[in-house]
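Presented as C-alpha cells, the chain that follows is alone, the form predicted alone.
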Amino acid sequence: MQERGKKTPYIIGLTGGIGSGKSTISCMFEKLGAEVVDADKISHSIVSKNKPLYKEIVKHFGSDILDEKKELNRPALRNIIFNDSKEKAWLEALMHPAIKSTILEIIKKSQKPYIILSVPLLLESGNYDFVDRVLVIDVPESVQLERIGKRDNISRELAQSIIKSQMSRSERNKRADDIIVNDAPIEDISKLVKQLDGKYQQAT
C-alpha cells in the first residue's frame, strides 16, 4: 500500500491471463470515468521504430526480428521468447523498468479519482506494489485458448505455452481483492463493472 497525497488517485491493478478480456473490461471502466493505463499499449509505444529500446532489441535479436517496414515483428518475437526462457527473461529485464517508469509518470499527472492499471504480469513481475487493490479478470483455460486462437491466429501449442508461462489461475485468484469471471453475457459483466466502479469511487 502506498502513501498517497491529496492528488494521487486510487490505483486498481487489473490483471488476468491472456485472452481473459482485460481490454474489454478496462474500456467499461473508462466509460464510467476511470482513467485506464494500459501496460501493453505502453510497451508497444516504447519499442516503436528507432526508439532506444527498439535499437536494443534489434541489436540483441538481429534484423531477422523486423518486418518489411522495419518495425518489430511481434509474432516472431513472441514465438522466440515463449520457447526460450533466457530470451524471455532478457526482454522482460529490458522492458519492465521502462514500462513502470512511464506508468508512474502518467499516474503523477492524472486528475481522475481512480486509475485502472492494466498489466498482464502485474502479480508475476513484482514491480507494482504501489497499487491499492488487485482486480483479476478470470476465465477458464478452455475459453482462453479459444479466444487467443481467434484473435492472434496462433497454434494451440503456442497458446498453451503462453498460458503456462503466466501465473496459474488458482494462484492469481488467491491474490485478488476482486474477481470478475468473464464468461457471462456482456450485460452481466457490465453490471459487475458498475458495482465495482461504485466501490472504487467510494474508496477515493
Second form
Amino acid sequence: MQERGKKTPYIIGLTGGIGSGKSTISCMFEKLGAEVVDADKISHSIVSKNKPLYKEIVKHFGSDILDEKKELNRPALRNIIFNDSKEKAWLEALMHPAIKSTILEIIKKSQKPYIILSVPLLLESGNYDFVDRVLVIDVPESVQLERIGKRDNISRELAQSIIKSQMSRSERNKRADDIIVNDAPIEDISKLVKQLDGKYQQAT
Ligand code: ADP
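With the form predicted alone in hand, show me what the form predicted together with ligand ADP looks like.
Expanding to the full complex; the earlier chain stays at the top.
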C-alpha cells in the first residue's frame, strides 16, 4: 500500500492464464462502471513507435526486431525472450517499472468506484502486492488451448509452452479471493460478473 498514498479506490487484481478470458471479463466490468487498467495494453503502448522504451529496445536488439511499419515485431521479440532467459530478464527490467508506474498513475487519477487491474502475471511477478483482492479467471487447459488456437496465430506447441511457463491452475486458484470459472456461455459469465460487481461496489 505504501506507494498509493492514503485515499485510493478499491483495487481488484484480475489474473488468469493466456486465453482464460481476462479481456472479455474486464470488458464486462468496464460496462458496469469499473475502471479497467490493463497491464498488457499498457505494455504495448509504452513501446509504440519512437517512445523512449521503443528506442531502448531497438538499440538493444537491432532494427531486425522491427516490422515493415517500423513497429516492434512482437512475435519475434516473444520468440527471442522465450529462448533466452538473459534477454528476458533484460526486457523485464526495462518494462516492469515503467508498466507499474503507469498503472499507479492511472489509479491515482481514477474517479471510478473501483479498479479492475488486469495483469497476466499478477501473482508470478510479485510487483502487485498493493491490490486489495485477487480475482482469478480459471479455465481447463483444453479450453485455453482451443481458444488461443482460434484467436492467435501461434502454434499449439508455443501456446502449450506459454501455459507451462505460467503459474499452474491449482496454485493460482489457491491465491484467489474470487474465482470465475470461464467455461460457460458468455451470458452465464455475465451474471457472475454482475454479482461480483455488486460486491466490489460495496467494498469501496
Ligand atoms: P485473455 O485476455 O485471458 O488472453 P480473452 O478474453 O482474449 O483471454 O479470451 C480468449 C478467447 O476466448 C477470445 O477469443 C474470447 O472471445 C474467447 N472467450 C472468452 N470467454 C469465453 C466464453 N465464456 N465462451 C466462449 N468464448 C470465450
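Numbering follows the first chain given and starts at 1. For the two forms, the rigid core is made up of the largest set of C-alpha atoms that agree within 1.5 Å on superposition. Note that the structure is a prediction, hence the values are computed from the model and not measured.
With the core held fixed between these two forms, residue 71 has its Cα displaced by under 2 Å. After superposing the rigid core, the Cα of residue 85 is displaced by 2 Å or more between these two forms.
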